[in-house]
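One chain follows as structure tokens, the form predicted on its own.
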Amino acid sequence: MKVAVVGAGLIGLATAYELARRGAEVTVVGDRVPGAGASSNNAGWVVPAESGPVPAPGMVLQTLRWMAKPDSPVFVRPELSPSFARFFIGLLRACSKSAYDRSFEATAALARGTMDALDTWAADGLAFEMHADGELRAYLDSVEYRHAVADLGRYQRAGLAPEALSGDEARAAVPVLSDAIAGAVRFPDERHVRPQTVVDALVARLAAMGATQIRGRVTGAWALPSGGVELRGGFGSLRADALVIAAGAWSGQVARLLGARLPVRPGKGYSVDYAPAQLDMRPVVMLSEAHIAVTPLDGGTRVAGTMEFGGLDERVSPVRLRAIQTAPGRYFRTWDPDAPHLTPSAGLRPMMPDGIACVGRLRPFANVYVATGHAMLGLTLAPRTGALLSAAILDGSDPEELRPFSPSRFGA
């Protein structure tokens, strides 16, 4: 079977890789360097423990308070458009406890098996920087810490083995944490990677497997009477038996070429690498109140965070960047926001109104599929998304793990 994958980010590359492993003739179409944007400019976390969606109980009021602060963890730039209104109405509806619980359980189930999948990738010759040192969520606020401890049952039921640590226990585990830390929650089985090395490994392995990778923007798409699809763009014309739309925050634009509506919107995040490393630690650390991720990498420290709803705009805001750079100073014994660092970058995470991914067949088409909306969990969910979607395409199966993520929930 010939399959065209539009999108050369982590989700598109992972899906293309799984398709090629199973014998499909794969062509990846991307209009940018593979992994550009959110696929490489992220914290690098592989963390099923972070399966909770962005819409959550109390999020609306908190976001309204944050909107008055341009350096807050979440920022919304309002738009006068029907699609903007529909998206945030959908997000508001998803902020109930029942919706949050369903989304967490579905995403945690999709993430189950991710670590084994990464090990399989490595055994298949994909070489990338990976660390298996767990995650620590650090809390300055004792009330927030107690709330987190009271919610540990959710993670235990998902098989994630959380551990509650006092402030002293947290500092014993990660000595660079400051005396201000009231407590922490440790997830010992989480991992992290250097994202660009994963992208590079997938690109190289696809080339070795004979997959075609072409650069160009898709400007036209048609479903053919034969049941296949045709794409056109700067690369010319391409026909395939099936199409996967995995263009991240731009997936809605590709779907519109087929006359379909996909309510995906960009949520911008920033990252900056400090080199040499500022912190001597092994696990990744979530600065809970600041919503900032701190990642130790070979030879450096990456700091990443924010959620900015403001359209397809990858510019870096100095104010929001500064908030990311200074936040660690409250959590660690030593931190210099102005230490030597690389050029900061931004990436647009694909967000759906209900906060969870959109994976499956795009109706009414028989051979058009979608894989987008993974928010901040692209790395965590890419291996399983690729494996399950490739099974759906090549076998005609209906994987149970993908059912909660069907585009049909949006009428697509």
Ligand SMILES: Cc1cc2nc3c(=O)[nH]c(=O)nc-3n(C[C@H](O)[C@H](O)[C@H](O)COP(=O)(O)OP(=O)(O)OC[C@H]3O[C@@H](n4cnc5c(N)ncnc54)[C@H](O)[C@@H]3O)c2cc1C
Second form
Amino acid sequence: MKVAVVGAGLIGLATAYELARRGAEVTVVGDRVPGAGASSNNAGWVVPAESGPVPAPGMVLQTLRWMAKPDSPVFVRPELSPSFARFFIGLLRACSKSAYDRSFEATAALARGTMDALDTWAADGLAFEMHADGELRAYLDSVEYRHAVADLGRYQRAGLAPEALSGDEARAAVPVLSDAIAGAVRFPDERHVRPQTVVDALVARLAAMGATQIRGRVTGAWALPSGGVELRGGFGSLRADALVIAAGAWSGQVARLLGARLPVRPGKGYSVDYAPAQLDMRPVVMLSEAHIAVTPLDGGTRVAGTMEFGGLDERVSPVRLRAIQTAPGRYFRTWDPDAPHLTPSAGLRPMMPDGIACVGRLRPFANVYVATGHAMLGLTLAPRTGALLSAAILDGSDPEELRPFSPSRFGA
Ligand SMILES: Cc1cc2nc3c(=O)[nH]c(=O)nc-3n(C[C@H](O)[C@H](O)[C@H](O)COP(=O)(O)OP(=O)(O)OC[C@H]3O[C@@H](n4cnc5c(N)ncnc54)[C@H](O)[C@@H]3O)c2cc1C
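Please give the corresponding structure for the form predicted in complex with this ligand, as opposed to the form predicted on its own shown earlier.
Every chain and every other molecule in the complex is listed next, the one we just looked at coming first.
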């Protein structure tokens, strides 16, 4: 079967690779360097423990408070458009406790097996930087910490093994943490990678498997009467038996070429790499109140975070960047926001109104599929999204883990 994948980010590349492994003739069409933007600039965390979606109980009030502060963890640039209004109404609806619980469970189930999948990728010859040193969520506020400890049951039910640590226990585990830390929750089985190395490994393996990789922007798409699809762009035209739309935050634009509507919007985040490393530590650390991720990588420290709902642009806001550069100073013994670092970058997370991914067949088309909306977990969910979706496309299977993510929940 010939399958075209639009988008050479982590989701498109992982899906293309899993399709090629199952014998499909794959063509990936990407309009820029593979992985550019979110798929390379992300924090590098492979963390089923972070399966909680953005819409959460209490989120609306908190966001309204944060909106007055341009350096807050979540920032909304309001827009006078029906799609903006529809998106935020959907987000509001998804803030109930029951919706949050359902989304957490569905996402944790999709993430289950991601470590095994990464090991399978490595055994298949994909060479990438990976660390298995766990995650630590550090809390400055003892009330926030107590709330987190009271909620550990959901992680245990999801098959994870969270451990509550006092401030002293957290400092014993990660000595660079400051005396201000009130407590921490450790997830010992989480991993992290240097995301660009995963992108590069997928690109190289796809090339070795004989998959075609085209650089170009898809500007036209048609469902053919025969059941296949045709794509057009500066690269010419391309026909395939099936199409996967994995264009990240731009997936709505690609779906529109076929006359379909997908309510995906960008959630911008930033990251900056300090090199040499600023912190001598092994696990990744979540600065819980600041919602900032700190990642130790070979030869450096990456700091990433913020969620900015705005347009499809990857410009770096100096105010929001400064917030992620300075926050670690409150959590670690030593931290210099102005230490030598590489050029900061931004990436767009593909966000759905209900906060969970959108993966499956796009109705009414027989052979058009979507794989997007992975929000803050695109790296974590890429291996299982690719494996389950490729099985659905090639065998016509209907994997249970993908059902909660069907595009049909948006009438698509
Ligand atoms: C700061 C930050 C930190 C993050 N940290 C983590 C983390 O630690 N762990 C985790 O799991 N996730 C994390 N994420 C989320 C993760 O990075 C994203 O969910 C993921 O990269 C999305 O991948 P994607 O392939 O769907 O989209 P993208 O990476 O955006 O790829 C889509 C590609 O499609 C291309 N495209 C668009 N339109 C067209 C067209 N018409 N024709 C051809 N190509 C097109 C785009 O140019 C782009 O290259 C983070 C994100 C950010 C921003």
